[in-house]
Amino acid sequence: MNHATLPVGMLILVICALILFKIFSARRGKSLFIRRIPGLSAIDEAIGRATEMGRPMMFSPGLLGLGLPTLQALSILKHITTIAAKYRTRIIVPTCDSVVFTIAEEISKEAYTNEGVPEQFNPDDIRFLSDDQFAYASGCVGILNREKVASSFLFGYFYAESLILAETGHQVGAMQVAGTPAITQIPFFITAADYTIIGDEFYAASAYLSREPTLLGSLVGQDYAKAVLVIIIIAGIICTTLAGFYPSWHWLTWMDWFKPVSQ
């Protein structure tokens, strides 16, 4: 689909105005309900751990250049260097993108300064690894196993590599808290590591660690527009199993805005 048809349109326009509308009505200061996600809530228990050893941490932001699930990785770096920081525990960040790197040093070093600690920052940890997909594995394999790394995050776009970054740190004996929206390489998460994200908890991650009205809002619109998609196919099942029943019923036919469009 290379350009929007009108009802595909209204649809994610729809969508978009859900999202917008419950970030606005947050940021008036309602009050929003979020359930648990028990991996996200692992996550100051591995920075603790970590702490408590005095053992670095290592983050990976996924093998994706800068897209959606990136920026959602590195909202998640955030709130991570924020508390190690303040902890003074050392975090290394392997990059494999040149712009997600700069970005990922910036934050850090910013981490540092807002806790007053600026010295502590060491350009060394963050770092750009390789571009190429197995250099930058086993690059990552080498700092699990010489740093002693205490706990790994891994959170971002990966491909095959995950379970090669999941399994060494399960062997070096980390802590491991990792989340994907690569929904194959999942699996490979559950069985290595001790907490998994599923799906798309990796993009309520940043409202829920840290409780901004404006990601709660959006997070809170998400869910009205699953609904709407919900309604949507519950909908069209109803409808197509109709239209084999009464072929003649040619109000059915909304259901083909939806058809695949050749191009």
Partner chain sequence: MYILATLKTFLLKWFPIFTHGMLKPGAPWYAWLGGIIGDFLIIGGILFLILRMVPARYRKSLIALLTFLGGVPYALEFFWPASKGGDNFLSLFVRQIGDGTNVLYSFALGLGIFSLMRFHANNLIRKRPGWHNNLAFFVAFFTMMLAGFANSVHHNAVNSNVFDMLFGGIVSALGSTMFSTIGFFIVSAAYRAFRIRSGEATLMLAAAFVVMLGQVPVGAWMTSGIPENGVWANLRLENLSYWILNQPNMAAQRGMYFGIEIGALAMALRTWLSLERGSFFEKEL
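Given the form predicted in complex with its partner chain above, I would also like to look at the protein as it appears in the form predicted alone.
Left out here are the partners and the other molecules; the chain alone remains.
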């Protein structure tokens, strides 16, 4: 490792150590604080609303295949389906990918089985609509209108169809919770949905909802690592600025610390 990569390597070690420390702390039973995320906290409220009204819910995992955003959406689906099975509430899951369809079906079936009501699982509620963007959107619009959906969950990666889905949900009176890493679609969800998961909150959802120690520790450890990075950046800016005004203070520039000593 040369002098240029040494500080980067040291920083990576510090970040990894922070994350591992928090993971081990959580697994030992230490309580870790995560701030309240209104959109994720509203999920239980949306499920309860559908249960009280005796109407179904709809969960859309987005327009991507089996990628990171879809996997995160499926982890949220697992949480929602488990509660839906507990309350005997129907949930419809339209998909646009055959692999996602199979996984969503298995997740739902397992949730009902774990709650002791496997007979409540209806395979017809897990639907493959189309892999075409607007054909899929049209199918979801049809479900929202025909089924009189009480609550709609839009989690995953969306494109131009995001406003179509959210606006239709608003028109049918559904309570909507949406989340996506697609920053170009977030404004549409903020406008039409009741609650919107923004930025890193989308990827924090699985830890926030499940409270699984490994995920929880990893999430908190990453937050500490971000704080360390911010402190280093601010300190670097200050030191570099001072070294620019006072050349004799060049030793404040952190890169000088790692320069090899001249022979």
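Numbering follows the first chain given and starts at 1. Only the largest set of C-alpha atoms that superpose within 1.5 Å between the two forms is called the rigid core. Fair warning: this is a prediction, and the values are worked out from it, not measured in the lab.
The Cα shift for I198 between the two forms, taken after rigid core superposition, is smaller than 2 angstroms.
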